[in-house]
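Heads up, the chain below is alone and in the form predicted on its own; it's given as structure tokens.
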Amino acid sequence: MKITVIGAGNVGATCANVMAQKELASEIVLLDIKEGFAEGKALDIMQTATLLGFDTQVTGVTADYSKTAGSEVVVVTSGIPRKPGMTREDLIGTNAGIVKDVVTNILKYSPNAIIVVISNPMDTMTYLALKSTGLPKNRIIGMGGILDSVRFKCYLSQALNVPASDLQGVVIGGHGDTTMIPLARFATYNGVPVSTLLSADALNTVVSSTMVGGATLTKFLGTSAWMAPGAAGAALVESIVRDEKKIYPCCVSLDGEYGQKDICIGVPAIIGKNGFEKVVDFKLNADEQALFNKSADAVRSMNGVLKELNLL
């Protein structure tokens, strides 16, 4: 089995590291258009496996997407990151022409791949992937709801003193610092509702650091994180190369579920081998769907920004 990463920077390399720690598949290609960096970067994580004990082999390749073909899954970062001060939202104007060429390229090669989108923003990014491409639904999946929920459950570790592994807490809507909506009322240690564990003030100082808690990493950086977004990528192409049938929040096609049509954004899905097999339906209060809606209606704004840059 062959994936691919497109774009060798932080966080690139280092979802590609973390797949070949997992033996996610027998060959793993970094692609960068910077001559030379993918090839250190892929040359570097192999230096580590006698060391890490894994054999999958990781090549790096400039701009030669002839490397790549033949990919079961392709995973997406490509793109300029944000630097303290911007919004995901002010991305759109580069990223958007970066992403669709490259889209466009990978299938050239890899026609039945899976593609999962980093890139931010990544809601409309994944929206114009798969507008742009024509692909099946469950083929085109966004990463961010993965991401925002392990910071909402570090958060959560952080106030309650407990492993961040004992608990559960789901974030949906945009990827964005003011899109996203921690569900507070379904976030659960072992199974007794935080909610019953914190006051009311300390689960709303969680969940309002969870929301910024990408800008917040920016800010202390002076770029964007790295780490949990590689982790997260390679986590989501783990439950798809080995079928596990996760439930993970991602940004997906809707269809009419969660009451939304025609837009690409953050909720509760089975990850397999197919990609994303099904939305699961938490059953929002109507609180939670009214948020949920205020989100699309941001997305769907940004999405606009598309048309307005004939992108689609």
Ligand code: APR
The other form holds:
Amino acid sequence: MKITVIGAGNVGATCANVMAQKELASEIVLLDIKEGFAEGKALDIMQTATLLGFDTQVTGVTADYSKTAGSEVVVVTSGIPRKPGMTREDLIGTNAGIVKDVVTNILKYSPNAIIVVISNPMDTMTYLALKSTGLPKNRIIGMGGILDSVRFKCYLSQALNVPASDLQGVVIGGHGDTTMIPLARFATYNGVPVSTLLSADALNTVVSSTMVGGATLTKFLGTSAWMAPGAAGAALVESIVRDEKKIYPCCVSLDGEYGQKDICIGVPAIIGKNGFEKVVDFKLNADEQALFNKSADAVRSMNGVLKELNLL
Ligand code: APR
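Counterpart to the form predicted on its own, namely the form predicted in complex with adenosine-5-diphosphoribose (APR):
Below is the entire complex, every chain and molecule, led by the chain shown above.
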């Protein structure tokens, strides 16, 4: 099993590091355009192998896609991250060109790869990857909802003072500060609805903190976060390579599910060896569906920018 990660920056290197520690593949290739950068990150990860007890071989390359040949999964993190005050959508002008170029190069050497998109604005980058490659929809998955959901559970665990691992919570919709939809009605503490354990105000605070979770970190760090995004990317890859068939909220192409078509947006999906295998219908109520439709409108209008940039 071979996995490639494009972009050896904060998110890419963290994702490769977590995947190596979990031994998700015998070989992980990190690729970056910055001379020597991926090589350095890979060597640093390899020097933790005897300390952490893994045998995955991690190698780094500068812009040489031939070294990525035969990858079964490719994670795309290349592009610029946001700075304080920026939205994920502000990144489109730079990242769209990079993502289109990268997915074209990946497929030259790994024609059967499943592609996981992390670069932002992620919903639009996933749509661009799907449309520009013409790959079957199950092989292009955007990572955003998993991250937003773990942030949701983190804030819930703080509000309830219980372990996050005892919580279930799902965030659907676009991966943007105003487009994501933490599904508070479905969130439970081991099956007990959190709405019966928290006041409406406290639950609203958790929801709004989740929605600006990335922006909060960007303000603290001066750049966007990488620990949880990298680990979330690795979790998604794990469900693919181990054929776990976990339900993760992921950005996938919809064909009528949740009332939407011709869009990639976050919904609960079963993830296994073929990529995304099925969208799971959570039976939204009218209010939730209205929020989802509004979120889809915002994502669709961002997708429209791809035409203005002559990328589709
Ligand atoms: N090919 C390969 N690598 C590239 C390319 C390219 N065409 N263009 C840029 N890169 C590399 C950069 O050299 C850099 O090392 O992508 C890396 C991005 O790393 P960071 O700047 O550290 O950004 P990071 O925090 O990892 O975020 C990457 O993930 O979460 C999203 O919004 C975030 O879009 C951003 C992406």
